[in-house]
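Read the single chain below, which is given as C-alpha cells and is the form predicted on its own.
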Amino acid sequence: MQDILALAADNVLSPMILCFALGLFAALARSELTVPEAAAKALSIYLLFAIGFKGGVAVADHGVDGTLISALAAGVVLSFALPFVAFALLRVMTRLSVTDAAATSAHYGSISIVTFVTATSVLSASGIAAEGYMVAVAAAMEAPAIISALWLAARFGSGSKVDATLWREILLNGSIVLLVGSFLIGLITGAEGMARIESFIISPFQGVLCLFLLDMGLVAGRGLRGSRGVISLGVLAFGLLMPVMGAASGLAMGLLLGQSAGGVALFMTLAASASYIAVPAAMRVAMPEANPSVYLTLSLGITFPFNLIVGIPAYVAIAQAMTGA
C-alpha cells in the first residue's frame, strides 16, 4: 500500500498530471484559457506518431514471434469482451436506455491512447521496462469493442445498421491510421530510423504531452460543467468501477502471457481506459440517437482523470507486486 501511495504521489506531482489539473481548474472556473483547435490536433498527431514509431522500433528489435501474436490475440479478446461487462453494469446500476448503454459500453472496450501514452511515460520515469509491442496491442484494441456494442444494440434495442460508411469510419479513423502507420514505419526502419529522428521523437515528448494534457483538462472540465442533470450517482459509480474491473482483466491477461511488470501495467491500463477519440466518431455514424453527453462525460470527464491520478500508479504498483519485480 505504501508503494502505491508513494507512486500515486509522484504521479500527481508530475508535470503531466499538474498540467491536466490546471486545464481542469481553468475550465471549471470558466477561465478564458484555451488551446487552439489546430494546435491541439498537431499535439495529438505528434504523440500518436511518436508512440507508434517507438513501438515499431521496439518490435523490430524484439522480432515478430509467438509472444507478440499471443498479446495481440489477448488484446482483441479483451476489447470484444469488456463491452458486455460494461453493458450489464450500466443496465443494473443506471437508468440509461439500451442505446446509450450500448454506445457507452463501446468506449470501455476500446482504449484511450493518451492514457496509454501517460502510462508509458510513468514507467519510463520510474525506470521500469515494458514490452515495446504493447503499442501494437493498443492499436488492435481500438475497433473490436465497436462491433460488440453494435451487437448489443441490435440484440436488446432497436438495432444499428452496419454499413460501408461505418466500417470506413472504424478502420480509417485518423488515430488508428496514424498509430498503425507510424508503427509500421518504425518496424521497417528499426534502430537506424530511430537514430535519424531521435531528437524529434524522444526529447520533446514529455513537453508535448504536458500541453496536450492541459487541453484534455480543459475539455474534461467543460464536459463536467455541462453534464448537470445527465450524470446520476449510478452513472458516476460506473465510471469509477468499470476501470477497476477492466484493470483486473488486464492483470489476468498480462500474467497469463508472462509479461514483465511494465507489460502487465500497460495491459491493465489499456483494459481500464475508455476511448474518447475513435469510438465517439464511430458512434456518431452507428448510433446517432445515443447521447454524447453521457458517453463523453463518462470516458473523458470521469474515467480519464481517475486513471491518470489514481489508476496508473495503482496499476504499476500492483503489476510490480504480482510479478515480483
Given for the second form:
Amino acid sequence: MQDILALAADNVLSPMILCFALGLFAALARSELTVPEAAAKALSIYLLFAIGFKGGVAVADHGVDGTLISALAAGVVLSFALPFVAFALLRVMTRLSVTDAAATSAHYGSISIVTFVTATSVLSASGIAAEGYMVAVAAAMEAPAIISALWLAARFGSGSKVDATLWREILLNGSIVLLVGSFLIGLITGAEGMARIESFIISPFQGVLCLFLLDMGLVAGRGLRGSRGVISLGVLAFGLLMPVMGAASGLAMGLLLGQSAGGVALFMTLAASASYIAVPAAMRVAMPEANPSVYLTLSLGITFPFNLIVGIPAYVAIAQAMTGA
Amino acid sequence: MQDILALAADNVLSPMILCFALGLFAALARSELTVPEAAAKALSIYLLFAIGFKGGVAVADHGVDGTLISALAAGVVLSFALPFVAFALLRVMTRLSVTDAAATSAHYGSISIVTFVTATSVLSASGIAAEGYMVAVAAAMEAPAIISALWLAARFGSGSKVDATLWREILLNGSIVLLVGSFLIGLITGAEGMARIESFIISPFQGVLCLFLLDMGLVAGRGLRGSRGVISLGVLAFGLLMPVMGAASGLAMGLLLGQSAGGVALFMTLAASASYIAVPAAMRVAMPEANPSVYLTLSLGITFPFNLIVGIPAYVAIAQAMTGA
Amino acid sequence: MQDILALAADNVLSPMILCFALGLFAALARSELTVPEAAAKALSIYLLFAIGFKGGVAVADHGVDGTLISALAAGVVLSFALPFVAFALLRVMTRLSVTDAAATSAHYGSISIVTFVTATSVLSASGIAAEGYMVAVAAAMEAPAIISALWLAARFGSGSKVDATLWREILLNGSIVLLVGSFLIGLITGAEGMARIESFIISPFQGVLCLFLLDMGLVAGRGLRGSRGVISLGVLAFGLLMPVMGAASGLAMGLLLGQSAGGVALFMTLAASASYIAVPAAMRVAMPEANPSVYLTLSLGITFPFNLIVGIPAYVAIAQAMTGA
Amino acid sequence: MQTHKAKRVEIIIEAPMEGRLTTALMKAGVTGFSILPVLGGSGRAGQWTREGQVGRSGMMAVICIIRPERLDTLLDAAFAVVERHIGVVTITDCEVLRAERF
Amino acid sequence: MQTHKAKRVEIIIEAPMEGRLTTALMKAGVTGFSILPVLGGSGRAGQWTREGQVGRSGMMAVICIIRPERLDTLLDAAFAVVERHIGVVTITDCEVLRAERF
Amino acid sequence: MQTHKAKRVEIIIEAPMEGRLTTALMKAGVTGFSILPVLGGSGRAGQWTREGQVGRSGMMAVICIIRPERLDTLLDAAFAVVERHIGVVTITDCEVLRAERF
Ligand SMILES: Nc1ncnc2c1ncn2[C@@H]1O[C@H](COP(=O)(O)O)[C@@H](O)[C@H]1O
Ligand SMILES: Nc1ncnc2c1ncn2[C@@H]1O[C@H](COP(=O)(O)O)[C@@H](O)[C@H]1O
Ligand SMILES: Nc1ncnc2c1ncn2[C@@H]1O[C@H](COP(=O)(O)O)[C@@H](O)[C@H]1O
Ligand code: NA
Ligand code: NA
Ligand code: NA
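Could you output the structure for the form predicted together with another copy of the chain, given that the previous block was the form predicted on its own?
Following is the full complex, with the preceding chain placed first.
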C-alpha cells in the first residue's frame, strides 16, 4: 500500500501529469491558452505511430509468444462485456435515459489510447517491461463495445440505425489504422527499422506526451466548464467506480493469460479507460438523441483524469504485487 | 567595443538570425512562402514551455536566491514606468495622436518573449549562465504597461473602456499561463523531470527557434509591406531609440539587483523589447480607435529586428563588461 | 542485377516506404485517417529546411568544386528538354488533348522535392556521399519546364496567358525560396551552424520523413480513388515509362559531369521525378482548361510511387555500377 | 451583367454527418456544393467551440447554389439526413452568373 | 417542403471581440449562432491576411438565423458591441426548415 | 435599427486565383471584402476535399458587401478574372448597418 502511494505521488509529480493539471487549470480559469487543433492532431499521430511502431519492434525482437492470440480474444471479450456492466450500473446509480446510458456504456467498453500511452510511459520510466502486442489489443478493444451498446439500446427501447458506412468508419477509424499499421511496420522492419527512426520516436516521446496532455487538460477543462448541470452525484460516482470495475476485470484477464506485470497493468488500464474520440463520433451518427455532454464529460472530464492521476499508478503497483514482480 | 562588434557579427551570422532574414526577404519579395498559423502557434508553445521549464529547473537546482522577489518587483516597476518614457518620446518625436501614442507606449513597457528566448539562446551558445527566474520576470512584465497606457490615454484625452473580462484576458493570456505554468512544473519536478524530457526540450530547441524566427521574418516583412505611409522618419527613429532607452533602464535595474552578467543581459533585453501579441489584442479591445499598423509596425517591424540583430549582442557584451564577467 | 534487387527489397521494407504504403492503403480503404493540412505543411518546411541546410554545410565543408555551375546548367537544360520528350510520348501513347499533354509535360520536366529527399535518405542510409550542391540543382530545375510547356501549348494550339505575377509566383514559390535560402544559410554558417542545430535537423529527419510519406500516401490514394476513368492504359504506361526516360537523361548528365555515385543517383532521381505542387498551381493559373486530374494522378498517383518503390533503389544501384563505386 | 435566379441553401450539420449529407445530395443529383468549416457556435444544445471539442469534430457548413426548380429535391434529400440530427437549414434567394453551370 | 421566414444576420468582427459579441447575444436571448473563420480581407483599414497577422488574430464571421420579430433585439445587442469597432453587419431574408428550432 | 440596402456577392474560386481576384477588385475600387476558407466541395469537375489535394490548394470564398449601384463594376471585374476558371458567383440582396462604411 505504501509503495502504491509512493508510486502515485511520484506519478502525480511527473511533468506529464503536471502538464495535464496546468491545462485543466487554464481552462477552468478561462485562460485563452489553446493548442491549435492541427497541432493536437499531429501530436496524437506522432504518439500513435511511435507506440504502435515500438510495440511491433518489441514483438519482432522477442518473438510472438502464445498469449498474443488469447490476449486479443480477451480484449475483444472485455470490450463486449464491459458495456453491460456499465449499463447496469448507470441504470441503478443514475437517472439517465436508456439512450444516454447505452451510449455511455459503449465508451467504457472501448478504450482511451492516450491513457494507454501514459501508462506505457509510466512503465518505461519505472523500467517495467510489457508485452509489445498490447497495442494490438488496444486496437482490438476499440470497436466491439459499440455493438453491445447498440444491442442494449435496441433491447431496452430506443431505436438506432447502423449502416455499412458506419461500420467501415468505426473499424477503419484513424487511430485503429495508424496503430495497427505502425505496429505492422515495426514488426516488419524490426530492430533495423528502429535504428533508423529511434531518435525520432524514442527520445522526444515523453516531451511530446507532456504537450499533448497539456492540450487534453485544456479540452477536459473546457468540457467540464460547459457541462455544469449535466453531472449529478450518481453520474460522478459512476465515473469513478466504473474504471475500478474495468481495472478489476482487466486484472483478472491479465492474470488468467499469465502476462508480465507490465502486460497486466496495461490490460487493467485499457479496461479502466473510456473512449472519447472514436465512440463519441459513432454515437453521434448511430444514436443522435443521446446527449453528448453526458458521455463526454464522464469519459473525458472524470474517468480520464481519474485514471491518469490515481488509476495508472495504482494499476501498476497492483499488477506488480499480483504477479510477484 | 571590438568584442561587441565581434559578438554581433557572430550573432548576425547565426542560423537563427539568418532564418529571420530569409523570412524578411521572402515576405518583401512577395514569395508565397508561409508557415501555417497552427504550426507557428505550436512552435511558440514549444518555445514557451521549454524556456519556462528550464527556468524552473534552474531555480530548483540552484535554490531561490534573495534577488527573485526584488527582480520581480523591478520588472513590474519597469513595465509600469517605460510607457511614460515612450509616450513622452512619441509626443515629442512624432505626430501620432494621443491614442496612438498611448497604445504604442503600452507595447514598449511590455515585453516580447521571442526576443527573450533568442537572448537566452545567444547566452547559452556563449556559455554565459543567467538567473533561471528571469522567465518569471518576463511573465510579470507583460501586463503592467497596459495600465500605464490606459491611464495616459484617459489623462490626455481619449476614452477607453476596460472591463473585468479584459483584465482576465490580459492576466491569463496564453503566454503568461504557459510560461508561469511550465516554470512551476520545472520547479516542482526539478532535475528528475528534466531527465525525462531533456531530449525534447533541450536538443531541438535552437532548431525550432530557427523555424520560428523564419516565420517571424515572414510576418514582420508582410507587416512592413502593408505599412507604407504609416511610418514617418520620427516614428522610425523612435523605434530605434526606445529599445536603447529600455535597455539602459534594464541595465540599471540588473546592476542594482546585483545580477549575473546573463541576468543583466536578459533584463536589458526584456526592457528593450516590445510586445506584439498580448498587448495588441488588448488594445484592439480597449482602444479600438488606435491604429494597429502604427504599433505593430513599430514593435514587430522595427524594434524586433533591431533587438535581434544589433541589440541582443550589444546587451550581452555590455552586461559582461559592466558586471566584470 | 541481384544487388539492385537486394537494395530494392531493402528499400521497400524501410519504415519510410511502408509508411507510404500504409497511407495508400488507408486512403484506398476509405479510412478517415488524415494528417492535418497545417501539420503536413510544417513537416515539408522542416524537410526542405533540413535538406537545404545540410547541402549548404556540405558545400561549405568540401568547397565548391568545378561541377557546381555546370551541374546547375545541366539541370536547367534537362528541365527545359524533358517536357518535349514527355509531350511527344503523350501525343503518341495517349489520346490526351494538346492542352492536357502540354500541362502534363511541364510536371515531368520539373521535379518532386520529396522524391529527392527520399533518395538522399536512402543514400545516407547506405553510406553513399553525394554532392551537397544537388539541392541547388533541384531548385534550379523547378521552373524551366513550365516555359517549355507554355511554348508547346501555344505552338500546338491552345492559348494561355502568363503575366509577370505568375512568373514571380513560380520563381519565388515557397519551396524554391526555402531550399535556396536554407542552402545559403548552411553555406554561410557551415560546420559551426550545423553544430548548433544538428540535433534538430539530423537525428529526427528520417522519422519526420516517415510521417510525411504517410501523408503523401494518403493524398496519393485519395487522388487515385477520385480519378477512376481518367487514367487509360496509355496514360498509365506513360507514367511508368517517362521516369525511366528521365532517369536515363539524368544518368547521362551525371556521368558527363563526372559526379560521384551519389550525385549521379540524385540527378537520375530529379530527372525521373515529376512535380505535384509548384507546377500544378502554375497550370491552374496559366492553363485552366487543362484537367488537373490527369496531371495530378500521373505525377502523384503513378510516377511518385513508382520512383519511391522501384525507381530510387534502381537509380542508386545503377549509379554505383556506372561510376564504379 | 446577365444574372439568373437561383437558391442558396446553407446546411449547418455535425462533422460526422457531413459525408452522409453529401452522399445523399449526390444521389439526389445535386452535384454542386461547397463545404466551409465552422469554429464554434451555440444552439439548443448549448455553446461549443472547436477548441473545446474532443476529437475536434464540431460542425460544417454545406452551401449549395441550385436552380429554383431543383430546390425541393435538394431539401428532401437533406431533410432525410438531418432529420434526427442537430443542424440548421436555410434557403436564400440569389442571382448567379454563368447559369449554365448549375 | 414546409419552410418559414427568418433572417440571416452575418457579423464580421475582430477575433478579440468575438467572445464579447457572443456573450452580448446570449444576454439578449439570441442562443443560436455559428462562427466561421475569416482568412483575410480588406476594408477601410487596408488589406490583411491571417498569415501576415501577429498572433494571427484576424476576424471571424458570426452567423445567426433568427425569427424576423427578434431581429431588432439582436441588432441592438450586436450594435452595442461593434459600435466602436471595425466590422460589418449584414441582414438577409431567408427561409428555414424546422422553424420550431429558432 | 436603421439599415440600408446592399448586395452581398459571394465568389467561390480556386486558391491560386485568389490574389488575382482581390487585385482586380481593388483596381475596380472594391476595397471591402472578406475571404473564407473552403474545405471541400463538388462541381462539374467532380468532388474534392482539401485533405485529398496536393499542396492543399483547394478553393476560397470571397465575400463582398457592396452598394447596389456599384454591383456592376464589381461583377465586371470579377468576371474578367473567373471567366476561364472554375468557380461560382452569387449575388444576394441584403441590408447593412452603418452604410457609410461601404
Ligand atoms: N439560429 C442559429 N443560427 C446559426 N447557427 C445555429 C443556430 N442554431 C443552431 N446553430 C448551429 O447549430 C449547432 C447545433 O444547434 P442545436 O441543435 O440548436 O444545438 C449550434 O451549435 C450552431 O453551430
Ligand atoms: N464591404 C465589405 N465586404 C465584406 N467584408 C468587409 C467589407 N468591408 C470590410 N470587411 C471586412 O471587415 C474588415 C474590417 O473592415 P474595415 O473596418 O473597413 O477596415 C475587413 O478587413 C474585411 O475583412
Ligand atoms: N452549385 C454549387 N454550389 C456551391 N458550390 C459550388 C457549386 N458548384 C461548384 N461549386 C464549388 O466550385 C467548385 C468548382 O466547381 P466546378 O467548376 O463546377 O467543378 C466545386 O468544387 C465547389 O467547391
Ligand atoms: Na474500457
Ligand atoms: Na519592454
Ligand atoms: Na523531372
